[in-house]
Amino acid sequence: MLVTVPVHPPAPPLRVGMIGAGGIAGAHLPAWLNLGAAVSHFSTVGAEVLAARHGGVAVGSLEELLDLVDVVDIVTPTPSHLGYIEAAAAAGKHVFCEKPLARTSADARRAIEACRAAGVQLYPGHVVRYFSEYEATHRAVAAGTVGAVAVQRFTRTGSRPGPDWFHDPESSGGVVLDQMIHDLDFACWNAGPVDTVFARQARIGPGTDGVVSAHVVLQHVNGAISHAAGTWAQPGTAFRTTFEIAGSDGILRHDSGEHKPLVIDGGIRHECAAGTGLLPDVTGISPFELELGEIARAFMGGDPPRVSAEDGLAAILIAEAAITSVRTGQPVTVASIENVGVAA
């Protein structure tokens, strides 16, 4: 058990703690460095690389690393999200991690209660919630443009992942817990809790080599319906999603497809850079910046952000849901996931 001691909001600058070198390292490193956050690295693979490349200085273990930050982003492959979670919180440090906050649900819970009881803060990434069109979309929604939320269908599709260990679903939770989580937070940010779930789950191709999709139906608390399409496809597969919203009185609709980023044709000086087939192009301040500088100000006292360790637990409930509709055929709630406590 964790002794509670008094963590201080640390002073600026903000001296950062990344564990982990992998792809999403590189969209988190540079919006730490615009923050004006100083930024320490530690990985058993690739941080000397990491920091040649962005920016911020490697050390050699994860002592070192706590030794010297006052908050810690994990971005590491997500079976070790707990335990550096715990790490962190057993030594005072706040915590921003990578989603999903922990690959089950019990997992989630203790992460949740090891900062609870450490006195230190945690979120977790879900950096949909600061895309431009989400964010516009979820305050037209809660000020009642539409009326009350009655459908929502969310589609995302990009590059299946490269390391094996995202193929591997006893590790990464597979395409519904890895990618789809976007999308399942995000419904409930927008129409409430979520009641039962039915999903279903198809491969085209062997191994690695297969393009994965799934399909999942929620259905909340309140009557409202969603439904959300995840695909994991060929390489190079563009990155697209779109969503529609549907309430009593109307309708919001958004493709990445047919609203492009602003593209600057200036020559190579300018070039805007492309998505990676996993990420969406962003042309501006980036969603990882505006989330991280919102995750900061709460670090250092401020307001907390908009989305909490308890959402980051809501939705792996309900993609753990999904993971056992996919296996049973049968409609699941939440509820039931909840009370098992286990990994679906």
Ligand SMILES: NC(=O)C1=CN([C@@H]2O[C@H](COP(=O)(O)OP(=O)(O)OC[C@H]3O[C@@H](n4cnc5c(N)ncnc54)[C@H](OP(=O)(O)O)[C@@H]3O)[C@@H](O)[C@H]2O)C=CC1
Second form
Amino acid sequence: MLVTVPVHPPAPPLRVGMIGAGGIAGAHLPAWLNLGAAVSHFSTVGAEVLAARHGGVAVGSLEELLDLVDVVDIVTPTPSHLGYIEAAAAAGKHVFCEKPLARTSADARRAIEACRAAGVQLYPGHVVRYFSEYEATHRAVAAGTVGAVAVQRFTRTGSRPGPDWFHDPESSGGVVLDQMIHDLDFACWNAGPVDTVFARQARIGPGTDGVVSAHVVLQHVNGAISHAAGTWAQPGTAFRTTFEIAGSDGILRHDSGEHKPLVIDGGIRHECAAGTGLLPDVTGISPFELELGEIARAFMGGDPPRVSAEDGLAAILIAEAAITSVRTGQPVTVASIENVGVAA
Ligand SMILES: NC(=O)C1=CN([C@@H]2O[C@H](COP(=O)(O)OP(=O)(O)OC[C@H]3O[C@@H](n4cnc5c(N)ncnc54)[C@H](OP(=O)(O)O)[C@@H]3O)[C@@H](O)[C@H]2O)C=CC1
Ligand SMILES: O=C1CO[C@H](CO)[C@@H](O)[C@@H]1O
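Could you switch over to the form predicted together with this ligand, since the one displayed so far is the form predicted on its own?
Shown next: the complete complex, the earlier chain at its head.
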């Protein structure tokens, strides 16, 4: 069966204020500019560098930024997300915030409440839903290609990024919250909400600087099982992702290692299926551009995007349940989780 990924129409012009100027900002800024947005950006140090490299206007303070823009795009280290979401909401600006929506589920709930009270929209950046191999697979599953989903398997291997805050599990949340959250979210997109989580984690090397790998098993409310493995132990900058989705009537497989890479300006490199089998229709457009275009259209009064703030909260709750399971050695129900705090 061939599945076609629909062409995404361009977003209308928008005044966007980006907060943060690091790795992922280098993927967002060109995407916003390609979409025709007018971009101002602010960070504590790096905004000038980003402007010189890609364009947009570097501004000196958060207050100045909020005065200039219609919407805010938060691309700062995870612990700072909540404060910037609250500031943007207080200024009456719609908010797009990179994953994870916040460092803890309690913070994510506060963020959702702040935006609801201010009457502004809030969306988290789960860009994997916009990678063509993932989008096409989701559409195939939703169309019944494999029948009822029974077992999903995901792997995501990469190296831990350089900035120090990723190394501190108090800041990044560790490999489960920071990296594997992509697959935790994708698992729910296909198989619905999660009831119970069991997880194991391994740390090779000294102290908090050790390289962490994890395996998380999810039991969905509908009975399906998902298992996700992730590691920061793969050398180099390329990610490799695989998945296999087995149902009552068939199985879908993807391995980014068998397909040609998609290189995104700004130094972030993912790998993307192209040209064969189930997933022939690679748009050639940055998934960040597809993502931000859909979000921009929602901000301008169009349809809601495919991922909600509540989806962002759900993914954090699953990650927190996994971290609790690592600590206790026991399965953990997602409903029992409320801000467990730091990573194991
Ligand atoms: N969806 C995806 O595929 C990805 C998502 N992410 C997520 O994006 C977020 C940012 O990650 P990444 O870009 O890799 O991180 P980086 O460390 O590369 O960049 C962070 C940027 O934020 C700035 N910054 C740091 N603290 C503050 C602050 N308090 N206020 C304003 N600016 C600040 C830093 O700049 P300065 O030096 O100027 O202070 C830097 O420009 C994280 O939440 C991460 O999980 C990251 C990578 C990929
Ligand atoms: O997809 C991604 C690439 O890896 C990074 C480091 O784990 C993540 O922060 C990011 O979400």
